[in-house]
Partner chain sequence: MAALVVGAVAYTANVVPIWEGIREYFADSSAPMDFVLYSNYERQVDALLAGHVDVAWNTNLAYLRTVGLTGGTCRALAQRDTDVTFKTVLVAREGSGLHGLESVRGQRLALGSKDSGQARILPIKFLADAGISLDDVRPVIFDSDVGKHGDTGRSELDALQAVLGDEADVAALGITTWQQLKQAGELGVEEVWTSPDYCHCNFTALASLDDDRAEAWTSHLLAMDWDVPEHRRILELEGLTRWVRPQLEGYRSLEEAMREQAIPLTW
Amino acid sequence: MTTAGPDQVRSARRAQLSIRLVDVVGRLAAGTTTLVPVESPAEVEVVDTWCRGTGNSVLAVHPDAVEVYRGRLSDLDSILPPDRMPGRRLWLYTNFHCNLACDYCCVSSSPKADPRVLGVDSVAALVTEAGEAGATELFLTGGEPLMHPAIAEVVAICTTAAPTVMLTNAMLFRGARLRALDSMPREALTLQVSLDSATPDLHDRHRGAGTWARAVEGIRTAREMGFTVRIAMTVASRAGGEEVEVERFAATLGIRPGQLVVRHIAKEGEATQGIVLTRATLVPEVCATADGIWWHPVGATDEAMRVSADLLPLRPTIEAIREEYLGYRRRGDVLAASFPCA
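Since we only have the sequence so far, can you give its structure as a single chain, in the form predicted together with the partner chain?
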């Protein structure tokens, strides 16, 4: 009697694995998964190789099994439009302190907040790397960006690289800050001003008495200075139809139709109510703060949303975000396919 050598054992095991794959995966409905038991990393490789060669996919590798998906998994290009691909937009929290203390602020900004200023050098490095990774739009937010000690320099770096939107409450357009604003380019920069309602009540309830009137005054000032202005309103619900009123009011300020961004209150930061967001349920928009890289600007103080404590290198972090999001979407597709209600 002869004893099988290691090569023969490996081949025999691979043959059994192959038969199992052809049999089990072949019978599997497209879009569903099965667990294929494996005994070693080499067997994981065999399953992966087989999947690649037969138009199937490895969905996940577990300690003792590989989860095989029948068919080809979608890639991000087929899931997201090009302008929503993670990394196409880069958000920069220039600072976290603010002249306001809105009751729904997703990052708990206020005059007392630790400024956590993003330095000019960091901004320059991030913008350069983001550009190399395919970023085509930059967003500056806070806090109130105009409270950044070198905001004009930050804006200059950004607008030189790509079209830039700066979020502002438009209430600090005076003195040195007005002069800083005036130094900013009109072409590549859009100012996005927060205005939650067409009349003072709702806006002031969230943001403080008298803030609506000052924001409107700021919008007029910015328009007179030649800036493109758009309005962002934050709402608890779209059921009230307030956005129609705001759009009408915006037109009286010379804001073009379609220049209204409506955002839901998210249960982040100061908000005690609002939409609950997780990495699995939120299309990522890469966001940098002085504390690292985050999944999305709405969660830039939520530890669960922090992707990396290191600002640089940015590119691998963008890749990691894309990969993680793709995993959520693929898993979501599988759950949807395997969770019929009847």
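Now show me the form predicted alone; what you just gave was the form predicted together with the partner chain.
Only one chain is given; partner chains and other molecules are left out.
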């Protein structure tokens, strides 16, 4: 009796895998997925080759299985919900200087940072092109947007075009900046205020002594002025359950339930620890700065995240981002993660 050699065993396994693919994927409804167990990179190649030859797609590669999609991934509609399609949200870094120097700031903002202000004309052109490309939400961030010399004009341009969220630490609501804030519309604008904890200790540890109290004061001021306010807390992990306490505290400030964004620390900028993100593993959210267009606002100073050094035209860059992201999914890279900034 002859014992099969290693090559024969591998060949037999590949044949069995192909038969299993015909059976399992053949019974799938179009547009649905299944996990196909694999034991080696060679078997991943078998699945990928079979999919390419049969009009199906590898959606993702997991440690011990390949996720197969029944059909061809010709567009992003089969992968992302409409509101997460690249280009539906446009992020604008109004500036990079800030009154704070948080120790995990993903873009190294501080009072000493180069302001790199995005000019009003650039904002107007970007917002117009974004609307033509299908953008439905606009986000203003920094740095601290209220340090932009023409922030009221920037907000007016944005809110006229689409619902707008302005991220702020809520600590500069006084004098000329308070008057600028008061001139902004209440209906089309939401203020997203950074508040990392329900008590001062954790927040102040990362952002500076006394910053929690001033942020809370700013939230109260914004609510009294009639603005919709949401809270954004940045956490190292969710193990402590701090977000529940923040939601309870937010309610005492008149903030509606569900108005809490929880963000993990990304290993970008000033952060020495945190989640490591790449273009292949991050669902893109188109982001404009004075220095170009970026894959996502969390990486807006990371050269690996820069898509184009040119702000305009915007539509071709959005299309390039969509095609690159779809390419990652077609090739079966690790499933991309959503990293919520808002």
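Here the rigid core means the biggest group of C-alpha atoms that line up within 1.5 Å when the two forms are laid on top of each other. Keep in mind that what you see is a predicted model, and the values were worked out from it rather than measured. Numbering follows the first chain given and starts at 1.
In this overlay on the rigid core, C51 has a C-alpha that sits 2 Å or more away from its partner position between the two forms.
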